[in-house]
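First, one chain by itself: the form predicted on its own, in structure tokens.
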Amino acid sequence: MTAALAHRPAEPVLAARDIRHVYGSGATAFEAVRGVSFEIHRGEVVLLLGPSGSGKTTLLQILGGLLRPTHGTLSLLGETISGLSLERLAALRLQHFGFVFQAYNLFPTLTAAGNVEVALDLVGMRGRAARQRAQQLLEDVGLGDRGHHYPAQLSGGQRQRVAIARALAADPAVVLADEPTAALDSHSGANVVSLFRRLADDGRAIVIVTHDSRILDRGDRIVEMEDGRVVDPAHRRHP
């Protein structure tokens, strides 16, 4: 157990209660998430596991306010957010959440620094302040000397670190990552996971959806899903 976990506050940063989500309606309805309760605290790296179709990506989208649950409540820092207006929910996402994806989602025509500055622009930081902040964020992820490089000039691991720097633009309390190491070699993947570990040690809550068996020993907790439900730890099947 990390020092951060040993001293974590009682109140979770993010708490989901009896979350359900149904796609479609009538005869074609499909319940992707079935009564999941989940919470995460500052300083914690949670690995969310499960086969394709188990509901883990749908749950991650609900946790990040990208998708409304059909039933249940989601709370951020003690405030229920699942029933907020789309406008208010979007503002909360910008302020409190960072998102990292397998495909990086970088703009190919912008430099590494430019990609980070786009995210800073969304939170109202522009000009010299944005350039300085982007440089600092790139230094924080070990890419201080790559700010003028375009995505095509970077390795996969470096692109993912740029994506993480971008996700940190608003200094979020929660970072949600969907298969961030799937396209990386073992060395690059280990570097990215070490970066997530450092972000958690700095007080953030990290949730990583993964199929990558190489990183299972790097999380504080494993939550495994199957058929839309969380599997009881006593019956968990490790890859």
Second form
Amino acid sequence: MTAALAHRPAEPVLAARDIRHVYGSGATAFEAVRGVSFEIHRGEVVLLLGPSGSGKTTLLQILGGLLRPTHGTLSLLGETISGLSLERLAALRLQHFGFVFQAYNLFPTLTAAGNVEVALDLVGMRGRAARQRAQQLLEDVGLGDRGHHYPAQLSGGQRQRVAIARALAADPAVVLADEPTAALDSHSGANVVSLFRRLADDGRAIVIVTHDSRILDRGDRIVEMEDGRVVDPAHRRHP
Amino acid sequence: MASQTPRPHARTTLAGSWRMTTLLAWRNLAHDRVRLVVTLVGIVFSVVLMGMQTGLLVGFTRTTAGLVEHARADLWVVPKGTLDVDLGGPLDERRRYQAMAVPGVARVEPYFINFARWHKPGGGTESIQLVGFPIDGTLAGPWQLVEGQREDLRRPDAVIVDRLYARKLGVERIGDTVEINGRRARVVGFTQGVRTFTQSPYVFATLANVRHFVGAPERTVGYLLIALQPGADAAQVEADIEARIPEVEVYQAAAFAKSSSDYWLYTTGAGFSLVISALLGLVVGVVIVAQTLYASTIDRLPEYATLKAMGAPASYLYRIIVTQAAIGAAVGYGVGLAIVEVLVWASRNASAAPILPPWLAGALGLLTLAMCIAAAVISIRKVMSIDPVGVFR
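Since the one above is the form predicted on its own, can you give the form predicted together with the partner chain too?
In what comes next, the whole complex appears, and the chain from above leads the way.
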């Protein structure tokens, strides 16, 4: 399916229908996500908000194909993927999703370019082509002159931009970011959010889980969750 | 923002390259140098212990069978029940004529090995093993002669000893005289590297002189060495001789060499001890490598979880860990083998010398690799259990 996924513009890139997820079973069962439906189209930046325990991280894991929902369907580029095996989901993540983490999750023993090249290696791009592509991606995030620096030699904002460059290695349709600005100062955070905006403008769908009030006006939509449900399904448009 | 979809290489899959997993493995190892040193010390220790113990085992095996392997006999006729060349009982030399009558036998020579007391010139005695053979024979005699000639043994009371045991026997040069069982003997030559497992040095002499030294009757021999005619069926000749001479057994040379080695190495427990020590080295190596590799894996769990979340297949993560183990094995083996070679060289003149033939060095390398990969299993199991959803917690 991975190679056959072809997006028709009218369709959402990612669509969740009546997603539920239960952790545990019997008396200890806990329903973290309770019937969430959600869509995101190319060019959109969606901010996923909610207090701790609201289910937003579980929803992000399901949207990213890391967790299979106990109920409901998830579609990527028009194809249902929620019933796929973990191996097939892993292959889909590799080709269609980019992940950005709060703690950057860079490989400390590799340079900035090396971190990007790992992701390129996973999708089969190697050698000079991979080096050139990594350099291009780093230039795209404003770090063209930092390719030989190790993560420890970079600021928090720079590390997050390296993580974004790595997430873009496979030219994914969807980028999922978990609190990408939480550890950054306001200037670095603004730069990172601008970067996400540009990614969306290039035709990607961006989902950002955040508590950061500084960036609430930078999304196209805000989806707010509480107790496993979307509390305000109305899409709030921001200028 | 420029976008360029990566095109997977036509000949590769999405599983990632060995080059990248090797780079990650090496960086993981090199990043924590203290742990790297501990890992390498463990592997080197293991290689040295295994190398020396198995080298000694090979050395002992060759030593215990040295008399058999350096004789040019196809068959050995031994008194019934004999398991080891050093401990043969007496045979009547007249059996030689019975053996010569068997079809397929080209030549039969007597051979006589007997323990005796060596009285050193400066006082004191040592146990020795006299090795007697017919001076005109072609099937046995001293080897690795470095001083004197085989022909010198024709002189009355002449003996040849090995340089390794010269000091033990209290002799230094050709012409030194000693007593064997109270009878005068003169050193006429030296071999170099003819070792004995029993620590009673071999002393070569003619068959007649050995009988003289030990006071044995005229027709006493220890073994009959047989050379076969070209094309003769060894098994058939062996069976024919045993049928004609009921009080003997007949071994093919390789079988008697093995029997002699097995006797000393396994019935005495010496070989078992060496094997146990070598296994101990293996276990120590596995434990140290497993422990350090596991600690490294635990440190890197967030990175492995990140790779899994990105979509890396499990095989990609296993490759990193196995490559780490293999790099440790290669470096540890290289250093360990160099140390073993130095130790083998340093002990070349010892009475118990380890030997490291190329096949053993190769086997040691494979064993080291297997040891390190076995040690990686625990880490692999840990990585298998990583849940990639953890990266979003």
